[in-house]
Each structure stands twice: as C-alpha cells, then as structure tokens.
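There is one chain below, alone, in structure tokens, taken in the form predicted alone.
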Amino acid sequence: MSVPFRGNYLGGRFIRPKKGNELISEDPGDLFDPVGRMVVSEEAVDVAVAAALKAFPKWSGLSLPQRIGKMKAFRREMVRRQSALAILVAREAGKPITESNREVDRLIAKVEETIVAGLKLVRPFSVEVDRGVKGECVWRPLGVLAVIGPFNFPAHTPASHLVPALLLGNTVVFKPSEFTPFVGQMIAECFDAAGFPPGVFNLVQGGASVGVRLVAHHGVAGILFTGSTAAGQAIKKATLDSQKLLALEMGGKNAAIVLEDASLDLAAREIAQSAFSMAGQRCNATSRVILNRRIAKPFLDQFLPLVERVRIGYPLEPEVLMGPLISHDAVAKLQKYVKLAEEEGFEMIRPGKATGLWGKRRGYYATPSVHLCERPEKNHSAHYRKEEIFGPNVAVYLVKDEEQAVALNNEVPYGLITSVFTRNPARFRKLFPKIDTGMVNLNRGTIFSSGKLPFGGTKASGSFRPAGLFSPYYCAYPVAVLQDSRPLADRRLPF
C-alpha cells in the first residue's frame, strides 16, 4: 500500500515542490510494492533554513518548562502512531518488526531520558571565584542545527539528536535518508500535531545533493550526522572553512574477543545475534570474531549451526532475525567483499549467497557467510580485513594470546564497540584500558547499548561527541559569567 507524499515540512506546513526529481521509496523486502513516491528539490533547503533562523529567537527565548511541554506533546503523538510507525520502519528499512517495535520504543523513551537525566548534564551552576566575585556557567543553544539521519535506525537515531537539540532551544532542519523518507514524514506529522511553533522543526527530503546543500548552508550552526564514514569525512571536508559544530556518528568494524575461559554457548549466541540481526546493517554489528586458537573448534561447533538457523524473511513476518539488505548496491557491495575475502587469503567456512527472491517476494535478500583466518599475523589483507562491509558476513580470527587479540581488535581504522567474553571480570579489567573503542561490553553482544550511557566511537567511527545520554553536550555550549560586586577600593587595578 502506497503512502501519500505530503511534501517538505517548512515553516509549520507541508509544501510539495512544484518541480524537482522523483524519489521512489522501495520496500527492499517486496519490490513489487513500493512504499511511495515523492518529488524532491534542493531549493527546499534554503526555505527550511530561513524558517529555522526566523523561529530561533522566540523558541530559544521560551523557558525550559515551556519547551519540555511541547516535547511531551510530541511524545504523546508518537505514542498514538507507535504501531503505524513501526510498520513503516519495517517496510522502508527492511527491518524485522520486532526490531522496528524496539526502535520506536527507544524513540519514545528518548524524550523522558533526556528530560530526566540528559538535561542534568547541562544544568547551570554557580561558584564563588573570589571574595565578592561570583562565577556562573550557563548554556546557550547553537542556533539552527542540521540533523541528517540514517536508513537503518530512521526513527530513533534522528530523535537522539532532535529531542535534545529542541529542548535546549535550537531550531532544526531534518533530512532523513533517501531510503526512508516516509519515516521522516511521519516524524514531521508528529511535530505538526504537537503544535510546535512554525519554523522550529523543518523537514527536507532528498538524497546526497540535498544533504550537500544543507551541510554547506551558511545559516546552519551545527551538523548532527549519522551514516557512513565516507559521508562523514565528506562533511568534514565541506566544512573546513566554517565554524560549524560537527557531531558525527559513523561506521564500525566491530570485534568480539572470546577468551579461552568464556562460556562458549553464551558467546556463540550473542555473536550470532549481533552479526546477523538486521542483516548486519548496523554500525555496531559484529563483523569480526577474535578467538584463542585453543577454543576454535568447540566455539565453531556451537557458532556455525546457529548461522544455519538464522531466520530470514519479510520484515513483517514473525520471528524474522534477518530481513533484506537496503538496496541493490548494498548487495553488490556484500558480494564484492565476499570475493575479496577469498582473494586475500581467507577460507570460506559458511558460504552465503545473494538472492533476488525469498519465497514469493522479490527483494534484496542474502544469506549469512563466515570466513576464517587461522594465521592473522601472516595475512596481509588490505581491504576485507579492515573495511566496513555493512552486511551479514563475519570473519573469524585465531590468535595465540590476549596481547594478539587486543592488537587485532585495534588494527582497524574504526573504534566503535568491542565485546569481550570471559568468566573472569579481572581479566576484562586488565584488557579494558588497552581496547581502543568508544564502548566496551562484557559478555554482551556488540549491538547492545543504553540511552542512559554515551554512544560513540573513536578514530573513523566518530568525532568524540557521543550521543545517547551525552547528546546535550553537542546541542549547547557553556558560557562563563563573572559578576564582581567589590567596590573600587578593594580592587587591584593599575590605574
């Protein structure tokens, strides 16, 4: 069933472009039933930023309780559309309905998490600097913030930026992924129904050219981006001559380190879920398993049967773990890296395949694949070993000790998340300081995180501005204020 296109949301109303390029939102799990069609135009960016600039003084001038009231109204509208939004996420992103429901739950929870805990991080405070001198720290909004969302978490991830940005007095222009534009439209409908003032929230639809225009716009004070490392690096280059704040959450090449004293049943199950959930299309998916070679056989004896049991299907079917990949290009990229793995010395121990049909549905489906590297110290892979694939593929590396395991974990240009499996917490604490990632889990898969903690990575995975609980830090900046009440006679002045 096709979703009607309402237009960009500009200055408090939906406006359809009079001309532009057609954008088709596919259902990647059922190509015979597109989600909808729309017309997109770069010119909408200028209108959106102008509306946001106009709205900024009045919105930032409201009290925090007034802005909280509006955000709670937005939350109520999200709850009203909760089921419809989850189904739309499943259709546009190819995301299993259980995961889609969980994502919408997290979006709704983000409002309360930010109000209750996140805003405490940017609470004003006063200190006595000297006798008669009072110091204050107050937080100011940046202005107009551009929020650029990903396809794989098209609702929750933008909300992790939008909610704190608006609560702290910024106005925003939101560009959803071109793969999930109607999820973005429903979010805009919620802001509209919640009665936000015109121009406070704006939506522009489109692909890369619209994103480039938004990023480069002189009226934008900051860019809150989630997506590929290549796109994040392009944003950095495009803004070198500006003073825009950049909060970039990018890719990952995440590893699970399994020590010889780990519960292998637990590790195998956690890793299988983290590797193949959502067809591996998560920045925090497990794409590498680093094993002590002494436990290689018993671990693989538990892990490989789980790979065979991965439930693949249309995202709205029950108990599906893996839906389709997002696009034809995503399938081609997966196939390229599977071929590269064998060319670069990896042994295929579970072959995967791409298929255009799954049951009676035509879509971008693929099955999981697993490769093995028995001697990583002798393997000089230039691409497969270190580049993000973003698909259902895992490489298993065998190592001799903890030192080699940590070195292998850290060798990639990414630094998002690492999982460590061991029954000995002391061993974990010893390894922890050596692991160069922004998040580290103990006996838990890489895909698990919490909105009550920071979410972000090092190196090519981020810009040291983590989201999650810490998102308010990049939505406002601290200003120091000194108030000196001393009389002139008490001051040491040179004049």
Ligand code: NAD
Contents of the next structure:
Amino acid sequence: MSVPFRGNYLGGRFIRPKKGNELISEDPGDLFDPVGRMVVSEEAVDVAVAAALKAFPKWSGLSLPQRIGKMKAFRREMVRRQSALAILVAREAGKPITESNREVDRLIAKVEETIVAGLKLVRPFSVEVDRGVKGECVWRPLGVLAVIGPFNFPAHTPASHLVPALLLGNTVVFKPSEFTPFVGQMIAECFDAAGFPPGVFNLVQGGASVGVRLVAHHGVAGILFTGSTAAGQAIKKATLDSQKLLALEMGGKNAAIVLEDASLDLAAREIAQSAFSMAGQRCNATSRVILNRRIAKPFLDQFLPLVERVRIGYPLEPEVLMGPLISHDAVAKLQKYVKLAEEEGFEMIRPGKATGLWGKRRGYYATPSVHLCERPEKNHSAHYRKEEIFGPNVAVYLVKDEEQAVALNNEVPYGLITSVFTRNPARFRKLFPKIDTGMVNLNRGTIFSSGKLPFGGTKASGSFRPAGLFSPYYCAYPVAVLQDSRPLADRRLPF
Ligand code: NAD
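Okay, that is the form predicted alone; can I get the form predicted in complex with nicotinamide-adenine-dinucleotide now?
Once more the chain from above appears, this time first in line as the rest of the complex follows.
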C-alpha cells in the first residue's frame, strides 16, 4: 500500500515542491510494492534554513521547562503512531519488525533519557574564582542545526540529534535518507501534531545533493550527521572554510575478540546475532571474529550451525532475523567484497549468495557468508580486511595470543566498537585499555549499547563527539562568565 506524500515541512506547513526530481521509496523486501513516491527539490533547503533562522530567537528564548513541555507532546505523538512508524521502518529500511519496534521504543525512550540524564551534563554552574570574583558557566544553543540521517536507523539516529538539539534551544532542518523518506515524514507529522512553533523543526526530502546544499548553507551553524565515512569526509571538506560544528557518526569494521577461556556457546550466539541481524547493515555489526587458534575448531563447530539457522525473510513476517539489503548497489558491494576476499587469500567456509527472490517476494535478499584467515600476519593490505562491507559477511581470524588479537583489532581505519569474550573479568580489564575503539563490550555482541552511555567511535568512525547520552555536549556550547565585583582599591594592577 502506497503512503501519500505530504511535502517538505517548512515553517510549520507541509509544502510540496512545484517542480523537482521524482524520488521513489522502494520496499527493498518487496519490489512490487513501493512505499511511495515524492518530488524533491534542492531549493527547499533555502526555505527551510530561512524558517529555522527566523524561529531561533523566540525558541531559544523560551525557558527549558517550556521546551520540555513541547518535547513531551512530541513523545505523546510518537507513542500514538508507534506501530505505524515501526511498520514504515520495516518496509523502507528492510528491517525485521522486532528490530523496527525496538528502534521506535528507543526513540521514545530518548526523550525521557535526555530530559532526565542528558541535560544534567550541560547544567550551568557557578564557582568562586577568587574572593569577590564570581565565575559562571552557562550553555548556549548554536543556532540552526542540520540533522542528516542514514537509512539503517531512520528514526532513532536522527532523534538522538533532534531531541537534545531542540531541548537546548536550537532550531533544526532534518534531511532523512533518500531510502527512508516516509519515516522522516512521519517524524515531521509528530512535531506538527505536537504544536511546535513554526520553523523550529523543518524537514527537507532528497538525496545527497540536498544534503550537500544543506551543509554548505551559510545559515547552518552545525551539522549532526550519521552515515558513511565517505559522506562524513565529504561534509568535512565542504565545511573547511567555516566554523560549523561537526558531530559525525560514521562507519565501523567491528571485531569480537574470543579468548580461549570464553564461553563458546555464549560467544557464538552473540556473534551470530551481531553479524547477521539486519543483514549486517548496522554501524556496530560484527564483521570480524578474532579467535585464539587453540579454540578455532570448537568455536566454529558451534558458530557455523547457527549461521545455517539464521532466519531470512520479509521484514514484516514474525521471527525474521535478517531481511533484505537496502538496494541493488548494496548487493553489488557485498558481492564485490566476497570476490575480493577470495582474491586476497581468504578461505570461504560458509558460502552465501545473493538472490533476487525470497519466497514469492522480489527484493535485495542475500544469505550470510563466512570467510577464514588462518595466517593474519600476512595479507595486511587486503581491502576486504580493512573496509566496511555493510552486509551479511563475517571474517574469522586465527591468532596465537592476546597481543596479536589487539593488534588485529586496532589495525583497521575504523574505531567504533569491540566485544571481548572471556570468563575472566580481570583479563578483560587488563586488555581493554589497549583497545582503540570508542566502545568496548564484555561478553556481549557489538550490537549492544545503552542510551545511558555515550555512543561513538574513534578514527574514521567519528569526530570525537559521541552521541547517546553525550549528544547534549554538541548541541550547546559553554560560555564562561567572570564577574569581578571588588573595588579598584582591592585589586593588584600593574599600572
Ligand atoms: P550514507 O553516507 O550513504 O548516507 C547518509 C546520509 O547522508 C543520507 O541522508 C545521504 O543523503 C546524506 N549524504 C550523502 N552524501 C552527502 C554529502 N556529501 N553531504 C551531505 N549529505 C550527504 O549512509 P547510509 O548508507 O544511509 O548509512 C549507512 C552508513 O551509516 C554506514 O557506513 C554505517 O556504518 C553508518 N552508520 C553509523 C552510525 C553511527 O552511529 N556511527 C549509525 C548508523 C549508520
């Protein structure tokens, strides 16, 4: 069933572009039934930024409790549309419905988490600098913030920027992924129904060219981006001659390190889920398993049968773990890397295949694949080994000790998350300071994270401005205010 297009959301109204390019939102799990169609135009960016600039003084001048009141109304509108939004996420992103429901739950939780815990991080404080000299730290909003979202978490990742940005007094222009525009439209409907003042929240639809125009716009003070490292780097280059704040959440090439004393049953289950849920299309998916060679056979004896049991299917069917990939290009990319793996000396121990059909549905389906590297001390330059694939493929590397495991973990250009499996917490505590990722999990797969903690990576995974609990830090800036009330006679001055 097709979803009607309402338009961009500009200055408090849905407005359809009079002319522009057609954007078709496919259902990647059922290509015979597109989600909807729309017309997109780059010019809408200018209207959106102008509306956001106009709304900024009044919105930032409201008290925090007033803005919290509006955000709670937004939350209520989300709750009202909860299941409709989850279905849209499942259809547009190809994400299994259980995961889609979880994503919407997390979005709703984000409002409360930010109000209760996140805002505490940016609380003003006073301090006595000297006798008679009072110091204060206050936080100010930046202005108009551009929020650019990815396809794979089309509701939750934009919300983790939008919610703190608006609470702290910024106004926003949100551009969803071109693969998930109707999820973006429903988020706009929630802001509209919640009665946000015109121009505080704006939505522009379109692909990369709309994003390019938005980030370059002189009225934009900061860019809160979640997506690939290539697009994040392009944004960095496009903003080099400005002072725009960049909070970039980018790609990953995450590893699970399995030490020889680990529970192999637990490790195999956690890794299979982290590698293949959502067809490996998560920034925090496990794409590398770093395994002590002494436990290679018992681990693989447990792991490979689980890979066989991964339930693939249409995202709205129950108990599906893995839906389709997002696009034809995503399937082609997966196939390119599988071919490269073989050319670069990896052994395929569980072949996968791309298939345009699953049951009666035509879509971008692929089955999981596993490669093995017995001698990781060779082959350092392999592309397959270093680059993000974003598909249902995992490489298993056999290592002799912890030192080699950590070196292998740290060798990739990314630094998002690492899992360590061991029964010995003391061993974990010794190991984890050597791991160079922004997040480290003990005995949990890489896909597990909490909104009560920061979320973000090092190196090509981020710009050292983690989201999650820490998002408020990049939605406001601190101003130091020093007030000296001592009389002139009490001051020591050189002249
Ligand atoms: P993508 O980079 O292709 O697109 C993301 C967004 O950026 C889209 O809205 C797109 O239109 C826009 N865009 C693309 N080029 C742009 C440019 N030059 N200027 C401005 N905007 C531009 O990413 P995707 O395929 O939608 O998402 C998958 C990627 O996102 C993966 O690399 C994944 O690891 C990453 N991701 C990271 C996190 C995280 O928190 N670190 C979370 C989810 C996804």
